[in-house]
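One chain follows as C-alpha cells, the form predicted alone.
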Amino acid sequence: MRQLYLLAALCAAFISGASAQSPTDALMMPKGVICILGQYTHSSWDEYWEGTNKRSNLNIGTYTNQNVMLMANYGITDKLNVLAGLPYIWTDSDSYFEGESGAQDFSAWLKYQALALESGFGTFKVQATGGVSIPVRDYVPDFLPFSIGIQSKTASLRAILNYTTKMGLYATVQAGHTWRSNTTLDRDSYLYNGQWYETDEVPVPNMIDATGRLGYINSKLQAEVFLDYFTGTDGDDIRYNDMPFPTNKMQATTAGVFAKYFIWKGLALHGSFGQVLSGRNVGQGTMYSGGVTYFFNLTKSE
C-alpha cells in the first residue's frame, strides 16, 4: 500500500505550483505506469501593469480566466517519461465584453532523468525536459486579454534539480527557455516598439521561466510553498489606455502553496493557491486550482 501511495505522489505533482505541471517537477513515473490528471483552474484580476505602471482595470472590471486541463504522463522507462496535455479555456469579465472559449494548444514533452545520487541523508536528481505545443483550432489571438491564446507554436527546454531527504523534506529548482513562433492576425498592419509594420505576421517574444519549491511528502500527504517567475526575452509595453498585444513583454512573479492527499491506492486529490506579487504587462491575478489524479500500471495486473 505504501508503494501505491508513493506512485500517486509522482502523478499528483502535476500541479504543484502556478505553472508546475509534471514537465517542471522532479518526479518520474515508473516504467509501464500511466497517470491521468483532471484539473480546474480559476484566475481573476481587476488591476494590471501597463508596462511597469500599475493601473485599475476600469474598462472591463474584474477579468476572469477559467480552464480545465487534461494531462497524461506515461513511464516509457524509469528514466524516460512522455507527457501530453490539452486545456479548454474560457474568459469573461464584469463588462459588456464577451470572452472566448474553446480548446487551446496541444502540448507534448519528453522528460529524462540524467542523474540520481543517493546518500545516507537523501537523493539528488538532475533531469531535463523538452517539449512542443501547437494550436488545435483557429481561435482569435488579437483580442487580449480575452483571447484564449496567441496562436503561436512553441518548443521548450528546461533543467530540473532536486534534493529529497530521507525524512521527506525536499527542495526543487527548475529553469527553462521557450521559443515561440510568429503569429498571424486578422489585420494587415500594426505598431510595434514605435514602428509601423505593413504585414499581418507578428513576432511573439520568447520566454524564460524559473521555479523554486520547498516541501514535504510522505505516503499520504504532500505540501509545499513555491515561487514562480517568467519573463519575455524582448518585446514592447502596452500603450497608454490600449489593449495588450502579442508583441508585449510579459513578466510576473507568483507565490503560492500546494497540497494533495491520497485517498485510495492510485487516487489523489490536490489543490493550490497563488498570487501574482509583481509584473509587467500582466494582470495582478489571484489563482486557485483543484483536481484529481489517478494512476495505474498498463503492464501488470496488480
Contents of the next structure:
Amino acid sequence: MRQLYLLAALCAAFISGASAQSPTDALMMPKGVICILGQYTHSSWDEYWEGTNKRSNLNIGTYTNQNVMLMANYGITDKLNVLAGLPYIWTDSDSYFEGESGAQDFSAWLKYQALALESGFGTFKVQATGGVSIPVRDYVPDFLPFSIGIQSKTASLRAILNYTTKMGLYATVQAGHTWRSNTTLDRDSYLYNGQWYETDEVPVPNMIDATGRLGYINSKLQAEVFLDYFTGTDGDDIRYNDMPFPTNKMQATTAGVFAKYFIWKGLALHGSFGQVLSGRNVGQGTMYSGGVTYFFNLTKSE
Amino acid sequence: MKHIHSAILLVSGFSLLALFTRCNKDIETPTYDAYPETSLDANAGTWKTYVVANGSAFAVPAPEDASSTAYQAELADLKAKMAAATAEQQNLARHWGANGVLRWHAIAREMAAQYNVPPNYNPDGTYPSPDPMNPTSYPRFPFANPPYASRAFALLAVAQYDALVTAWHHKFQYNRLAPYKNDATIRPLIPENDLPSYPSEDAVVAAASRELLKFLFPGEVAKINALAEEHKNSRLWAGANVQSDLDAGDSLGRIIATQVINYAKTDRMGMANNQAGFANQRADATARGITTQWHSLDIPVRAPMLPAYGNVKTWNLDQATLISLRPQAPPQPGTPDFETAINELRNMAKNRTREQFRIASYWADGVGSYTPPGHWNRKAAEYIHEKQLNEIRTARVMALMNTAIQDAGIACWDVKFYYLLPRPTEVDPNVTTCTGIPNFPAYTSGHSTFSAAAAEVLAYLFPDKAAEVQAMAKEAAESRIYGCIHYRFDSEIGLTHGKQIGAYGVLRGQSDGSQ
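Since we've got the form predicted alone here, give me the form predicted together with the partner chain too.
Expanding to the full complex; the earlier chain stays at the top.
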C-alpha cells in the first residue's frame, strides 16, 4: 500500500541514524556547520494488512517503492539547527498498473536543544523539533499504492531525549505528532468510514510516532538498533478487497539496524535495514538503504 | 542573548504550527434547501406510466372531509407533533422537504458505492458468489457493479415515478387541501404550496423507495425502514401532512412498488450471470470468425461480469430494435486499424499528461464508487435542484434518464459479449494502466455508452445544459482511452451507440403527456 507515511517515517528512521541528519535523532550540527545527505532506499512487500487482516494480493504481486532523499542540516547556533529535505520516489509492482515517480514533498524543520546536562558519566540532552512539509508537484494523490504521496501539507512537533555515556553508548527516545491537512482528489466523490461523500475534499488522519534507539558512537563509527512505531490518530480501514485510500488509519511497528562509518574527514557512508513487524493498512515492508553524508564548516575555509 | 534569540525563533515557529493545527478538517458537502413548488402539474395523473397501466389503475379510498371530527382531530395531533418536534427533527423536516425523490436517490447511490466491491478469491483460486438469500455474509449481496447499479437506479426511479403519477391522479380526484390551508394557525417549516395533500407525495415516495431498496439491497432492511419512517414523520414535524395523508400515501407507494418488483423479478436479470451460457457465446463468436477473444486479466482468472446482461429486458425500445442497433464488428487484432488504435495506447501508457490522468481518475467511477450511472444521477440531481423541479417532474427526469442509462448498458453488454474483443493490455502487456481493468470485453466502452445515453436525455430535459452534458459524455468516453483500458474506437462507437439508445428515452419523454 505504499503508505506514503510509512515511507516517510521509515526514511526518517533510517536518516535518523545518519548522524545529525534527522528531525528525530539527537545529533546536532555545531554553529556554522552544514551536513549534506544523499540516500537511496528500497522497500518492498508482497503482503499487507487490510485493516488488521494480513493478506497477499496476486493482482499486485510484489510492490516496490524506491526513493532518493536529499537532505541538509545546518547549525544556525550550537543549539538551533535548521533541516530541509526532498525525496524523489518511484513505485512499481508486478501488476498491469503503471507505477508513478517524481519529487514528492519538501520538508523543513527547526531543531532546538533545550537542555544538555553533563556529568562525569555522560550527557543528557533534551531537544525539540518543529517542521512543516508541502508537496512540490501536482502528483496524483488518489492512485494508492502507486501514488508517491497524498498531497497533504503537514506540520509536526516532537521531543527527543538522549543519553550518551562517555564511552559512546547511547539511548534515544523520541515522539512526535504530525498534523496533516485535508487533501483534494481528482475525483469528487468517495467512501470514508462507509459513508458516501460527494466532494473532492478528503480528510487525512493525523499521525503520532515514536522511536527508541540503542547504539554506540565514536569519532569514526556509529551503530544502532531501533524500534519505530507510528499510527494514525483516526481514519478508516481499507475495505475488504478494495484499494487503500488517504483516509486509512495506518499503523506500523518497524525494527531495524543502522551503521555509519567515516571514511575521510567529514565524509561518511551509512547503511540500514528495517523490517515491518506488525501493522494496519500498510504493507509488511522490508527496507534497506544506503547513503553518504558529508559535513563541513560553511563559515571557515578548510 | 543568543539563547533568547533562538527561543524567540522557536516560539514563533511553534505558534505557526499551532495556527496550522487549528485548520478545520471537517468536510463540507453540498446541502440543498427546500424550495417552493414551481408548477402544480395538475394533469400529471394522466402521464404515461412505465409498469402500472396508468395513474388510475389502483384505487385510493376517499379521505375524510376537512370538516369531519376525524380530520379536525388529525389537525390537533399535527399541531401537537409540530410543537413537540426537537431541533433535530425540525432539521430533518427541512432535509426531507428539499426534494424527497432526490434524497432517496442519494441513499441509493451511497448503497451502490458501499456494495460495489468484487469478491476476493478463495485460497483454492475459486471465487465466492454473493447470495441473495444470505445478503449480509461475505461476499455481501449484491455486488453493485455498473449493470446492477444502473438497473437499481432505473427500478427505483420507475417506482417513484409510477407511484407519483398515481398519487397525482388521486390528489386531484379528492383535492384535499394541505393542513396549513385548512388551519391558518399551522405554520409549516417548509415552503407552502397549492398541491392537494391526499395522498401524501412524500409518503408515496418513501414507501415506493423503501420497498424497492429493500428488494435491491436486502442486507440494509433495518436502515431503509428507519429512513422511510423518518421521511414520513418529517412531514408531521414540518406541518405539511396529516397522518391520513401519510397512511394513504404509504399504502399506495407499497402497492406500486410491488408491481415494479414483480416486473424486476421477470426482467431476466436473474439469468444475467449465466456462466454456462458464456461458453456458447464464445462458440458463437468463433463461428462468426472471431478467433482472438477476450480473457479475464484478474488473477486468478475470474468469470466475466454478467455475460448475459445484454439479454435483460429494456425499457424504451424492444430487443429486436436493440439488436438492429448493434454496431458493426471492431477492427480485429493484427489489422492496420487495430494497430493504429493500440499504438495510441502504447504511447499513452508512457506519455500520459497530468491532465489526462486527472480525467481518467475523475470519470473512473470504479470499485467502491456509485458507478458511471451514479455519476450521471448526481449531475441530474444538481440540475433538478437548480431548476427547482417539483417532485413529479423530478421523478420524470430520473425515470427517463435512468431507463435510458439501463437500456444503454444492456445494449453495450450485448455488444461486448457478441464481439468479445480483448482489452488492450491482454493484447500487449506493455499497455499499463492508471485505472483498474474491468473484467469483461473491451468493445464497446460502457462508460461511453452509459454517458452518451444520459447526456442525450439530459440535453432534451435541460436544453440550456445540452452543450455541457455532451462535453461531459465525450470526456467520460475519452477518460477510458487516457486510462489505457479502451481503444479509441471502443469509446467513439460507444458514444454513437449510446446516443442512439438515449434517443428512445427522449422519444418517450416527448410523448408521455407531460408537455
